[in-house]
Structure formats: C-alpha cells, structure tokens
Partner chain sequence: MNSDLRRLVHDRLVSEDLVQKNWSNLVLAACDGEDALAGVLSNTKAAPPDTEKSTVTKGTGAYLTALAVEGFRGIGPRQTLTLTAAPGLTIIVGRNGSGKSSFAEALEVLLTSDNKRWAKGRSKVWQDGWRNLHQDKTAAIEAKLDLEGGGQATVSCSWDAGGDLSEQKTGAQIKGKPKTTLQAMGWTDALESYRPFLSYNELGSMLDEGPSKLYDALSLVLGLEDLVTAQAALAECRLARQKPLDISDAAREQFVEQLKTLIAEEPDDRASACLDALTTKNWGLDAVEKIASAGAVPAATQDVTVLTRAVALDAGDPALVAAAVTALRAADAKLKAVAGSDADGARQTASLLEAALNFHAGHGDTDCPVCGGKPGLNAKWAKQSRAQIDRLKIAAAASDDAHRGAEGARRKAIEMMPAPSKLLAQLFEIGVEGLDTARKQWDAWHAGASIKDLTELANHLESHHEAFADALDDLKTAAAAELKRREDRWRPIAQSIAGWIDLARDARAKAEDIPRIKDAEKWLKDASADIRNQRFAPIADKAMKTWEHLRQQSNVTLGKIELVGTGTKRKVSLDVTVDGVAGAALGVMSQGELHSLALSLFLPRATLPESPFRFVVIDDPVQSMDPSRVDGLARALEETARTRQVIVFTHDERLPEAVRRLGIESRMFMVTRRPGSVVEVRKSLDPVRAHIEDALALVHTTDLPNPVLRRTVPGFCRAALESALIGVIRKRQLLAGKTHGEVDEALAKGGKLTPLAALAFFDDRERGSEVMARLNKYGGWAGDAFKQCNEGAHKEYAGDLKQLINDSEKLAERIQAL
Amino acid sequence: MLGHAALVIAARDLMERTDPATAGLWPRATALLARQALEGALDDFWRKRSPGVEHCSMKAQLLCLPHYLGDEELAERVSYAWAGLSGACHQHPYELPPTLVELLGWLGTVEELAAGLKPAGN
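Output the structure for the chain only; the required form is predicted in complex with its partner chain.
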C-alpha cells in the first residue's frame, strides 16, 4: 500500500515525466492519484484526531475539517481541491481533463495538508 505521501510523489512524477506513453492521459491519472492522496491524508488525520470520522462521507469530513484543523483557510482550499479532483476523476458531459495549472494547485494543497499532519502523525 502506498501512503499518501508516496501518492503525492507518484502524482508529481506522472505529471512531470515527458514520455509519450502517458501523453494526454497523465492529467486524469494525476488527478486520480492526487485525490487518493488527499483522501488518505484525511484518513490519517481523523484516525489521530477523531477516530471514526474517516468512515463518514467526504462531504461530512470536509464540513468538520475547519474545526479540527485550526486553519480555516487551508481547510477551505482542501475542500476546493477535493471538489476539483473529484470532478476530474469522473466523466462529465463536455468536460476535458484538468490542466497543468489546475493540477499543480490542487496537488500543492494536498502536499500542504500532508506536511501539516506529519509531526502530529508519524
């Protein structure tokens, strides 16, 4: 099993490699990995801070997050990143995969969330 930190690294690697094999498919693949990293990081967070919340719906988890995280601004960005990544992981009418800029933003948020958890976690 890959931890959320490893997932973030894998996501970055997929985005930054320039091999033709992953040409065009990397945006969606990166989004899939990034979302799982985000969800994994949140799982870890809840297990430490308030075990049981990780089994709730993502919507509920994100609503609780500002209260537990103590950083409303980051919590808001996590919500936003999750919504964006979630959208990118599904097929929507007329929508194209996310752009590099969008992915970088979301990934940055995931990394920030994960970094903040480290001392409290492992």
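Next block: the form predicted on its own, after the form predicted in complex with its partner chain:
Since only the chain itself is given, any partners or molecules it might have are not part of what comes next.
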C-alpha cells in the first residue's frame, strides 16, 4: 500500500492532468486518494501517540484529535476535510462532485496534518 505522501502526490497528479479518459472521474478519485492519505496519517499518529485509538471509529478519532494534536484549529480542519472527502467518495445521483477548489483545500489540510505529525514520532 502507498504511504500517505505518495497518495497525496497521486491525488495532485489527477487534478493537474487534463485527460479525456478521466473526465468526470478525477474529482471522486482524487477525493478517495486524499481520504486514504488522511486516514493513513491519522493511523500513524495514533500508533505513536496513543496506540489502540486507530482501531476506534473515525468519529471517535476526530473527537480525540484536538487534545492529542495540541492544535485545535488544525484538528477542526482535519475533521472538516475528512467529512468533505467522505461525502465526495460516495456518489449520489443528484450531487455534483467536489470542485477543484474544495479538493485543493482538503488536500492542503491533509498535507499540513502529515507535516505536523512528523515531530510526534520523536
């Protein structure tokens, strides 16, 4: 399985590529890759900071995140990004896929989370 950094790179590659073969598919594929990267980063974080929490529901993990992360604002944006990405991964007949701007914002949050978690392993 790809690491969360590689997943973010793949997601950004999908957004930057204008290929008729991926027209209409890339927004949801990008959202899926970004959500996998976010969940992978959180799994790594929980294994280092509080082993066992990674086995809890994502809702429980996100509720605990502000306390363990120490950055309430980032934790809120991570929760918002996860909710947006999760919604974007599930196609419904009358919903539009996420926009490029939404995806860029969510991916930025994923990258910020992953960058902020590196010192947690020290």
